[in-house]
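The form predicted alone is given below as one chain in structure tokens.
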Amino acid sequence: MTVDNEATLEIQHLLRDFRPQDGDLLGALHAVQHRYGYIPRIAFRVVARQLRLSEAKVYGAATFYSEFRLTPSPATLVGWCSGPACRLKGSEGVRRMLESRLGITFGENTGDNKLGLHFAQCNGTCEYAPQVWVNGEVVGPLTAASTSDLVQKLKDEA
């Protein structure tokens, strides 16, 4: 049996209880992402299937929703915070200097899986702002060489 059919009877498994009609996408995704960190692609096709929806509807769901991974989580994940005390206070400039020195964009981790990027919503310690999270610790405020210097000490540290 190949891999893929082996994750597709598992998944199908795992959503054997939700149903067509019931609302049930977003538990479903949520259920896949328990059970394996992340939403692997094969799972689109097996919950589209199980509630009778568009691969291209659970998609949309699983990408508009910023608690969703579509990778396996890295060793160490940064989430950019997006929120607008962030923004008015510099963030771009922090995005920036996050996407050019890890050298990938959000959503994606390093070739070695060690580090992550994503979007992350406003959590409330906007007196840190602009800031990041790294494994869900605040650090801030950051400027764009301050975040460099972040970046040096996360890489050296995976």
Partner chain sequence: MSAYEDLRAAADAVWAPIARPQRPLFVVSLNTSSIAGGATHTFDALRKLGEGAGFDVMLTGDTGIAWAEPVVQVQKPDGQRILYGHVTGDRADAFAQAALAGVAADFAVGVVAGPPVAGVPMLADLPWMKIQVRWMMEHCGVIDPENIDHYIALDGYKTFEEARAMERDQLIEVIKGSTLRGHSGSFFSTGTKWGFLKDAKAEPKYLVCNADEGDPGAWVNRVVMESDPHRLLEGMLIGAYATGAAYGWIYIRDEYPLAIERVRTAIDQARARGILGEDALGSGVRFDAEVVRGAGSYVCGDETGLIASVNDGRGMPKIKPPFPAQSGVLDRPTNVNNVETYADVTTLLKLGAATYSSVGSEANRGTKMFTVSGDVARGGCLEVPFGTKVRDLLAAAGGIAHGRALKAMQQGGPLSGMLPAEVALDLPLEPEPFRPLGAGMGGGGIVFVDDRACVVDLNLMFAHFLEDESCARCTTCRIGNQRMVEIFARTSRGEGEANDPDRLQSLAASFQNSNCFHGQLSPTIMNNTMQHFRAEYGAHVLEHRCPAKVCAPLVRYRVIDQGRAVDDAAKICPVEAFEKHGGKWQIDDVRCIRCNACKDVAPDDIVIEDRYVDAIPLRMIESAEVARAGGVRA
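Given the form predicted alone, state the structure of the form predicted in complex with its partner chain.
Only one chain is given; partner chains and other molecules are left out.
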């Protein structure tokens, strides 16, 4: 038997309009991630119950997609664009600078959870290549050198 705690009840409330057999799973997962910044473990059970699916199916769906996070997001998420226009204009140098100055790679956060790196897909703002997205906001065109300044700024602001 499931004992509902406060968090469970809150997620239940969040999902009250989602229905089984209605193509709502992605929407439900987005709603949870929008609220918490990631999908907490406990949410799988609540989503599963609401949509009458197995927990495994919900977990399977959540882990299929690169934009669902299962761990808390950092205060500042830096998305590195992996697209071709960025590549042609030196995004590999930007990546190497980010990784070495932050000491982390994609999917990781700095020890203090303030900064994280995310492997992002092209959104078609290629006139600003190579670029990163700082909490969704495009910053570019960058060079490896200006990326160094950007990292310093983000560290100072964090």
